[in-house]
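A single chain comes next, written as structure tokens; it is the form predicted on its own.
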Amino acid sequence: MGLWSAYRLRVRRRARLFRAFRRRRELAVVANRTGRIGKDDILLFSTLRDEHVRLPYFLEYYRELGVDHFLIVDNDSTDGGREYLAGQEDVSLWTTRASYKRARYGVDWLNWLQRRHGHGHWCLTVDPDEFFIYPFCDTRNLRALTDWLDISEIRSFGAMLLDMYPKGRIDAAAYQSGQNPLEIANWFDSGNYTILKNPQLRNLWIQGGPRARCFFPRNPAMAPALNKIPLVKWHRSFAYVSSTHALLPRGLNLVYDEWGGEKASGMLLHAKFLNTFPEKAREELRRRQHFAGSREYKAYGEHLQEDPRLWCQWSEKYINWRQLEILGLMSKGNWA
């Protein structure tokens, strides 16, 4: 990389640290506990809204894999869930009515927080409705990874965004609060993906699965990104550009091997699709403060109205992890 790009990438990073510091002053703080936190403490970040439903089983997976502390954005709740996170000790909590839109999709929040209190923690950031997984993870918490990945002088682990999906209609099995959502949705595509490599900020740009085959089936270009950067040791210099797909430095992006080997990757399985998801879309459309003028939540409503399912006969039904490295969807690496 010549001196110029290198140039242009660091003002690039420093703008983004500079929206956040002042999007900072959006947050509202309901329940700060991070005078909470332990040198060595596994955080994670989350922005969310009208999410409650969910929070009971996301906290409790979450804490049994190894997360010592949750740090999240409610983004104007109005279900209750502001309330329920408020009550539980070890969630420092911020809320905000602000444009989720003009916070670069809460990016600029998570990287504020993250600078303010994720400075070298292992941070984790995630949405309620995805699941971290790992190799070993049925075996290992997330301690014995990232001590791995201390020792291995690795900074940064990659995941790549796995859709989960029931078999049948979506809105078929009404979701429970408190219930593991993988015992509904727990069908995958197990290929039907593409691999692009960013040139300017080197990572990867997997496209595909069910969101490309069902509502992006005439140009699949344009369908999500699947490609993820979930786990950092964070220091307070860094930034994710866009959602939790790429960061600066550069380097970060770095979480696959370009000679032909192969490093360790997780998954993140994305239980979206439930009953509530068809109310979530029709909201999220009327509000408009999602990429590209909400255009994945106009092809959500346009094909559920039509046929809520996503299941086809080349579907896989989960089982581990294991199941997916052999599937090539995620790899243990040289961690043995």
The other form holds:
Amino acid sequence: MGLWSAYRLRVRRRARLFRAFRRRRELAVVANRTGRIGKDDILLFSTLRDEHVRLPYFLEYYRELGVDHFLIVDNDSTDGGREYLAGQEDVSLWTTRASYKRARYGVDWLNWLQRRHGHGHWCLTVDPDEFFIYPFCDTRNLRALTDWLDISEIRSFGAMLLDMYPKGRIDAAAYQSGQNPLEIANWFDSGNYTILKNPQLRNLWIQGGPRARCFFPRNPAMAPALNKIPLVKWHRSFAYVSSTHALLPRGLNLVYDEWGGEKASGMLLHAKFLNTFPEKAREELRRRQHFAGSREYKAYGEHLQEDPRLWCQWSEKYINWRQLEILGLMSKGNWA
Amino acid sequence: MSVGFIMLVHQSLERAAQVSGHWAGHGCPVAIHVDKRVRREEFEALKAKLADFGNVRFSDRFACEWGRFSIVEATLAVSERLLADFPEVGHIYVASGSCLPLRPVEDLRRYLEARSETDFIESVTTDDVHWTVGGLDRERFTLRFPFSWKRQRYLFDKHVELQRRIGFSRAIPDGLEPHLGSQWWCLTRATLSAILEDPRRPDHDGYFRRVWIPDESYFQTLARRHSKRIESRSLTLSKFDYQGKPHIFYDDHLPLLRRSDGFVARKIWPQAEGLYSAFLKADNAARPEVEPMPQKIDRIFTKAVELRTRGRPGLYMQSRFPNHDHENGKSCAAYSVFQGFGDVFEDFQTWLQKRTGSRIHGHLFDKGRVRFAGDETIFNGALSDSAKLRDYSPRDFLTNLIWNTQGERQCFFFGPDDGQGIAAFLASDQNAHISVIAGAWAVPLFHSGMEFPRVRKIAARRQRIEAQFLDLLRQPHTRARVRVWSLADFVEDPGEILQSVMDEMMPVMQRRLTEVPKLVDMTGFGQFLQDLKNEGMRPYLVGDFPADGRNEMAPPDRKAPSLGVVK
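Next up, the form predicted in complex with the partner chain in place of the form predicted on its own?
Once more the chain from above appears, this time first in line as the rest of the complex follows.
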């Protein structure tokens, strides 16, 4: 990397951090329990809106996994989710009515909280419909993973987004609060992903899966990105660039091996496509607060209106992480 | 005689207390070295926990840095302490705070009693090691290392480079032949005392003080000088990964550790409660005669390192995205590409399917849509037949297809009318078995009945594209297995050519072809070619196809009489 491009990336990173700094005023404290965060605690960051129905299972899942403290930005929920979160002892909660879009889809807010509270901690950044799995997650908790990453001197850990969907109509079964959404949405596409490399930030750009297959068959370049780097040993100088797809400094984006080997990686099981989805899509389309004029939601609207199915005869039914490892979607790397 | 333990501790002191308490409680003296950088309160807490044991000692504390002599110094100090205070100790076993005994102490004691003069220390000459960090083996002993490998890597590397360039070399003291090995050894009292009381010890210490990673060479080298009998292996199960970091054991390794029959394992994850409670239980049955079998554990760690360094060939995914030509296999299995065969045989696809049992696709790269076998709209791995999705990344499409169908040979047709975006990849992939009948695209044109100017135009375009493809296949860096026949050559002996294609596809199939698919009718084809030439186009890829009709393609049963062609 030349000095000039190094300098430009540095400027870009500083600009991110400055944006985050400016937007900190948009966040109003609802419950600040960050004083309880211990020295080695694993933190989870999330921003959400009207996800009350998902929250009980979401918190349960990540507590079980080994998250010690949740830092959540509520973007003007009206469904009671804010009050619910405020009552949880391991949650610190901020709220804002400001524009999600102008805060770079929430990244600015979280960058600020990560800078403030994440320094020196392993930080997991996920949405309420994303469920993190990693090699051996059925027998080793998150601490085992982060300890191993520490010993191996790895600062960031990749986990591709895997869109999960039910067999049949996505609105056939009604999701109940507290239920594991993966009981309903337990199918996925196993082998139709495309990968490009972003030469500037060096992150991979992965697309494909049911959304590319069903919503963007004529316009695959528009299909949403599935590459994510949700787990990072945070330093106050780090910043997410767009969602959790890429970070600066860009060395953090090298979660893949370039010489033929495999690095260890996980998955984010994306339980977005439940019966709650069509309503959500209509709402988001109305608010126009999502990426690129919410084109994703437009495409969903068009396709799901007629026939809300993503399942096909070659869909794979989810069993466990080992299955995903064998299918080549994730890897144990040298963790044994 | 009994066995005594030396324990080097720098973290997870509770676990260290638990394990050393276990040994001490079973009558084995333990001498502990605690790194100087451990906080005083923690050290005092450890001392307090072990205060009830009369056979536990603590040595002077050194600040140990990885790769430095301080670790050897600590080991020497703690060894002296153990030998001085416990004269009954016959073997001295080095362990760390993250070691865990896998078998009852009684097993180890009796095992060592039966081998009272044997030193268990991995000790290998520098010519025979391949696992050293940073590629330094012999040079560990002949260069100087004033800079820290961990903290001053740049200076470390540059300094090594400089010494190499100017040819600097330290003299190795007389009588020492450098050996390397695991630092988790078990020496006899006699050998260890001899090392400690060696009259030349000041020389040795002075020399090793400047050797890199001396904890892997000090005792390993000096044991060679004093030992009566060396078994060059460690009694501790400890595997290192490709970065030189020890693999870690978790609860889910319990069955594996049990089956290994090792005496001690490291490193154990401090929170692996399941392992600690299972192996420190009092009622583990003694089986002193059983030999340790570390190979079972070695295998899984070797596989892990291989996955990390070599990966799965033909896989492209979120954590494996090899640079160009570092793929170690561009696709994961062999597949066949047929160009022109569909044009000269009637229903070649069905015939090949029946004949081989492989998956025979149509033109996968057809510009309209993907022609999967059976004309499916969706295929293994949920691959879509959308041409746009495929053309967004043709390479991913193909490598996905091959990956998704492992265990079943894939074949597909290719031709000048297909998207050529995949051509360069096909040429570069050693798994691609490409068979081309050049110029075969002229046959359907001959049958098309289209008006001649149009035919001429299409022929020219197809020939140009096919010529480019053939050029690509003839490049020196082409790795695909390529066979090309001109149409003229092909019609000379189609049976033989088909036989050779089949032989390559299925090398285990011994039977000769007894039937070939029906060739399309080529009567008048020579004249058709002549007409093209008369119009000013030269169909050179077709080969030397006589125009006068004399040598024109004869009916197939005359061409391959030996095969009993079925019409």
